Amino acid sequence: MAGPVDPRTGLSAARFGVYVHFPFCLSKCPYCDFASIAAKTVPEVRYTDAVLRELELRLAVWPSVPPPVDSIFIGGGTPSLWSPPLVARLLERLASRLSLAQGVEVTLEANPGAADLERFAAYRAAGVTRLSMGVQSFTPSTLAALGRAHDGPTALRAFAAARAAGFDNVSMDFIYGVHGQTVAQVEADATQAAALGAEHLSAYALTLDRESLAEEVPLARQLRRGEVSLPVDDEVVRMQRVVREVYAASGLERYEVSNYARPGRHSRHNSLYWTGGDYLALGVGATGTLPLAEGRVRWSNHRSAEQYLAQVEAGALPQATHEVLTPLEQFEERVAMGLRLVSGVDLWALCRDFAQPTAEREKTVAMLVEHGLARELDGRLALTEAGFDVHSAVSARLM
């Protein structure tokens, strides 16, 4: 069942969600800057206990009754390493301590090499309603360049297992702009992905610049030393465009810079981020945003599993950072995130809500429209395809 829909955007109007981070992996990919840990032995019972303890600590400082939860996202790391009975325990506790909206979307990220039919069926029985599979590519050379352990046939078997387990909402992630990758290979990946009939596909350009990474990853160091080189910008744009064309021909609508879905299958949880919703975040390295007594607060948990576990087990919130967001910070985030959506953002409503001046921004909007980078429709500012290619620069001009 879909959540409430904003008639202006066609997206879920979810205002509140829960993110749970499972940081453990079998190996660390050389491009990944998420809070993930390669572990031969996963302390999953201890970790589950800690996440549930953190939930109680978070609820204890919440000044009001939490709103209904419209989406739960279990990300990583490799959450498909988390034993289904423990995932069931997590979801049961969330349901007992929070109000879940009817038809709540519950997503679990899965690695194609760390899942099978039995495991997927157990997740489905536990309450997971949507799988997000980190395929990245079907092409052997691209998978090798990304340090992925699975191969194309393994990914295909994982998708078939998800269907056999009863999942009718499956998303797959892909990466383009990889060193050694060609436009033809990107097109082949997109064609094969679309042919499977997944409800949702994501295609992200590989990003290795320091400003975009939470930590310098091995692949970024190789790039800095000149050991690898990425495709030039024009070629990356061609890759993105061929992905868009292939997906569109298969009935997948681009609704965000990097995301495509069949009608009614937008990612409800990610839509919450893009439309300014709040979210409770639990686990190692998780970042959340909530309205607390001192204002709208953003926090990030410790990225070290041992530090996180020690803090929680001592009865303390495991926060590495804690900040009260200013009106300007909230405005800038809403603009940058909202302009990622094909439906755009109500810029003038945001200026009003966050007390931001409009005169110079009116001139900027006129310039963007004149140069074909944006359009205004029904009071909303949205980027064109050309504008999406320079999204960061356009957002900066409006800030």
Contents of the next structure:
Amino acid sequence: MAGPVDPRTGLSAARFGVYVHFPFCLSKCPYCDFASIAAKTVPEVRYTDAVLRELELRLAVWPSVPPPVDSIFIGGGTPSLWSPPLVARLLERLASRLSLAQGVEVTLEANPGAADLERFAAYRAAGVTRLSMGVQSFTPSTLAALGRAHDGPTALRAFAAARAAGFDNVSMDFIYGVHGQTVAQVEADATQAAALGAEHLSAYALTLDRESLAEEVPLARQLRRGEVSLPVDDEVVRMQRVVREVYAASGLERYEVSNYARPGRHSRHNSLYWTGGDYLALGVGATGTLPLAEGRVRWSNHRSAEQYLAQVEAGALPQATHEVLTPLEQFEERVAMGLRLVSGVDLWALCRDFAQPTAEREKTVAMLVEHGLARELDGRLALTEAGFDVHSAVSARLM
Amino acid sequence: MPSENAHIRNFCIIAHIDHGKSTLADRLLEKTGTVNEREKQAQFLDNMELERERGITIKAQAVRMKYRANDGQDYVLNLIDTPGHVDFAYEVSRSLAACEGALLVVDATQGVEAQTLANVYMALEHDLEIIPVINKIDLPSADVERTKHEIEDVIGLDASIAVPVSAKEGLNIAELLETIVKVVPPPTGSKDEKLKALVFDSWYDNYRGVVMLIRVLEGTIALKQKIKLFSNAKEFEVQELGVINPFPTAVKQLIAGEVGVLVANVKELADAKVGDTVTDMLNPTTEPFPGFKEVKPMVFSGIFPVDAADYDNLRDALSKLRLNDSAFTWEPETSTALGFGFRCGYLGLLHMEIVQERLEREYNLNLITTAPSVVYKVFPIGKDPYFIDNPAKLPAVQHIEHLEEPYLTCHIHVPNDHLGNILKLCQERRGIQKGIDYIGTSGTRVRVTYEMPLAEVVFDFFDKMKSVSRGYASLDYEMAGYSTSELVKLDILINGEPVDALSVIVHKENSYHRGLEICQKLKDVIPKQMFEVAIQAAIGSRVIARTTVSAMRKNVLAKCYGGDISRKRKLLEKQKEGKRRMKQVGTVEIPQEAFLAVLKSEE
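Next, give the form predicted in complex with its partner chain, keeping in mind that what was shown is the form predicted on its own.
Full assembly next; the chain just shown is listed first.
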């Protein structure tokens, strides 16, 4: 699958994508900071109407003709609760109001507990090309600690269903560094995941610190009260090493801090975030970044469904925040995001793009290379495995 | 006919820190009608923001009060307030020299405190008439008779004239005023003699230039008069004379015995030093007032801007500061670790802290101060000796024949109960005992005399002395010259690179202990870096101590997608900002406080 390439990272990545958020879940996970709403009945028709209405509102303020869409990502929440006909309606509308590029990547996030063959087949028929499943773990104690409703066999069935429905591009998410989890359990999860033969795997260290998250999550409160304790950093780093080695042995290469893929199967859509691409966002709590009349704008929609619906239905843009990114901020983001990639980033080209001085940065780069934290890779600056462990510290020094 | 100055009384107040000096001063101002109800503000005398916050007086003050005594006559009472910290001992002595009398405030519930003794003795050396004032008699635990007894026994003063008061309640203030008039002698000196006036304080005013507080000893000083300062023979014209009652009030002249403000177009504080004598240009006095001495800085440290771009701002701030603090000195200094900065001299550590605080507060600068050092005398092999105020400048040991360090003669007044602790402390600080004398007849008060290296005294000795004596010991000192010492330079290496700004000169016997202490201190203050950091202490090429700051293990954001980018960028920006407040030395980021960490010793 070819597609556009970001010249600063050498990564094939979408240049313009659409993110659609579906906030509804059957229950809330205690570690999740995404905009989500636990609901017994999902007002999905009303919500679909609102999202399509928002699309019109966004198009109305668009200063030019939107470029072709390289990728669509339907995230949540639990988008696999969204009825396939409504997803089809959404995708049809996107195709008619925007132009879709050849080979557009369309990802839908699926919860293993809310999935079956028929449903997956319907998504596929609607135009979804890639499924991303939130498996998190196969180990009962880890799933319990994370408050997940499904069990290991359910996840395996969901994966089989995806394959049976014809998805040849399936990703699964895992979490490590969970309270009570051992390195051996992480290894077992990784081994089982790799053995399934998924095209793409993500493995995230459990993150609960308030500053990194959009809101305080229940697990963070438990941690603060001392009711749970996370593995120490050394242990978490060991877990990460095990995951990387097990995945690599199965042909899944790390391409980003927390992401692994078979060659050519990395997420085009997520890659656009790491390469400074443009993205339109629709739905509750969704964040978009686009070059608009006033500059490069990033906005976020209301995280409350009521507020979102009320605004859109009244014909107003449902956004809660709006910022115009300065050249320095854009530079900082491109550096920090680019360094998350194994391919690295052309720091000096970015300095030129955004008119940033290089002298101090040259010294810092020399220091990083000397200490084995970074290296030069095809004219780009790339972090080593040791460098990835301290990605924030490195980025803060080059930003 | 009585002389013109027969109705003048010049006096100061000596008091232990919380025995009520400022409150008493406020009562005197009120009782004499110098301040009215409306103008009252607590502690009128301390007017610098910093002084008020720290509860110490840095600059001297002089307030004129009018008082009609019971004899029906009008008197002028000049209350001269004195600085209250050991760093400013010379200023205290000049303020006392401007007085004829002193009120010794003693807390009726606490008795005589050792700390006041040093100032009482200084007052007695200046032949001041001392009136004991027994304060806080409103408190139930007040014991006036016992306090009187203690004053006689411990200090040897006549307590029959003691005045019991309550400054807080305003009790007996009238009686105190009467006693001041009766007991404090009027100034001597004639208004027709050749002018001789003592500068007992001076400061820089942004609008008027240097303002001097003077005590006219002989003769008369008048507006437009051509005057001369004795120490530097510089000539000026009197532009402004005034008294403070309690707001500045212009006068045409000041005569012998009077205290007031003099402004004479003096541009630099260094031209109007405390202790100098003002005389007439054309008809000068032959003898200046004795005891003038140049106040010289005793402690030096480097001051560097955290951000090199602030260098010019720092230089401007230092030159402005110098305008109103002539005891403070500065000159450019270059450090391989910290870049361009300044070597600054201070009277002592409190003075250093005050300077640093003023620079940061008034000039909004972000600074690194290096550990303070005294001035050492270097005797190089085959060359003339010279002085250094910066450990980094000490030559390699093979080029040095020997080193000398400055010593102080320290007199410590301490109650017998705490004598053991004080002797132990002095011993630990390499003191050489010169004498132990019991004061008074009760056998409870002791004056010990030690010769001690300035370097051992200047840092935390004062605080330690207070803590081991539960606040009862007082210190008074004078320079005792230089003596040979077994000194070595302790270099600190960070990841193998010597950091000049962290070098200290220490006594050989303490060097291993100090080396380890500094390494541990630095390990505590240097945050984890992306790689391991080795901290070593070395004498010459020999490493004597080492600690290690382990590398940060994990510092990465697990997830970063479209909705997180702004928040995560801000997190990283914060981290970047935190790094900016640190100084990059080689590849290691060192926080500001690390450079002073070598100063603090652990007990």
